[in-house]
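Here you get one chain, nothing else, as structure tokens; it is the form predicted in complex with the partner chain.
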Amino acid sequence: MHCQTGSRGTYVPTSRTIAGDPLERIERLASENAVVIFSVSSCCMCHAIKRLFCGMGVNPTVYELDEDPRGKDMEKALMRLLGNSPAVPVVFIGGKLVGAMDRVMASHINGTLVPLLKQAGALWL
């Protein structure tokens, strides 16, 4: 059984081959790290959100859905989850859904993001 050990900002491939429900997979992946970002490598807004977290000193775990064989399904699942397109970027902190860029930014501005990050263990200050 291959365990994911990475809590760094790297794409960690999983050897799970069972075709699970994409949403379940998303939730599982999200709960494995403090900060999880679902992204597409060519998406510029995803790039921006990654830069935002790195700028705060956080190392998010990023899953590039265009590089994942089951990425398409996951994208669709995320779209349903968020209620609109685009599906990415989506951020999970401490296993809980935070949202897309607008929600992340809003929570950063109103001061709720940093406590959330600290609570999840992604920030130490």
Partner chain sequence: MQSFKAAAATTTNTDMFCNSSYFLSRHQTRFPDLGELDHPAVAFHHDDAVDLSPSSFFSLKSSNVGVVANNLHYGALNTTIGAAEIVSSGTGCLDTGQFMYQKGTTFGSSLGNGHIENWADSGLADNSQQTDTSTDVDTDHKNQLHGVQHGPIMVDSVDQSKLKCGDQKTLRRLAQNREAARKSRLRKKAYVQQLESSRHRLTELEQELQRARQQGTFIMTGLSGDHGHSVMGNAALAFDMEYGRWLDEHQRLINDLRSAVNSHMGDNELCILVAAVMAHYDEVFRLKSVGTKADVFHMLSGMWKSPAERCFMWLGGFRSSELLKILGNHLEPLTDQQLMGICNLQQSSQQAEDALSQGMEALQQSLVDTLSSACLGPTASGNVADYMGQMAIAMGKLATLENFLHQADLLRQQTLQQMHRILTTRQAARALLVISDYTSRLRALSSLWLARPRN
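Given the form predicted in complex with the partner chain, corresponding form predicted alone:
If you are looking for partners or other molecules, they are not here, because only the chain is given.
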């Protein structure tokens, strides 16, 4: 699904997954696309972050952890990666961890998000 009216990005079923350590799996999935969001389908903050990127003209790849049999393990790995932040949403741009909602919004407000997106090839304007 692409970011057009009423949609939220490209959704990739994580069940086509990579075996092994959840953190290695996260890093591998995050490096496969310019913008990757790890999400839970019922999370309002996840919805907001997806809408932010779509509204900017970015087509994020979204992994819905609640739809993956190993999603809970991935959530735990994301929590370890982020420290005290909630496990979702978590955004990677250009294969690099940007962070949770607070870090993404801070980057957007201070003007550093657009250059990151351009550098990753997710935004051309």
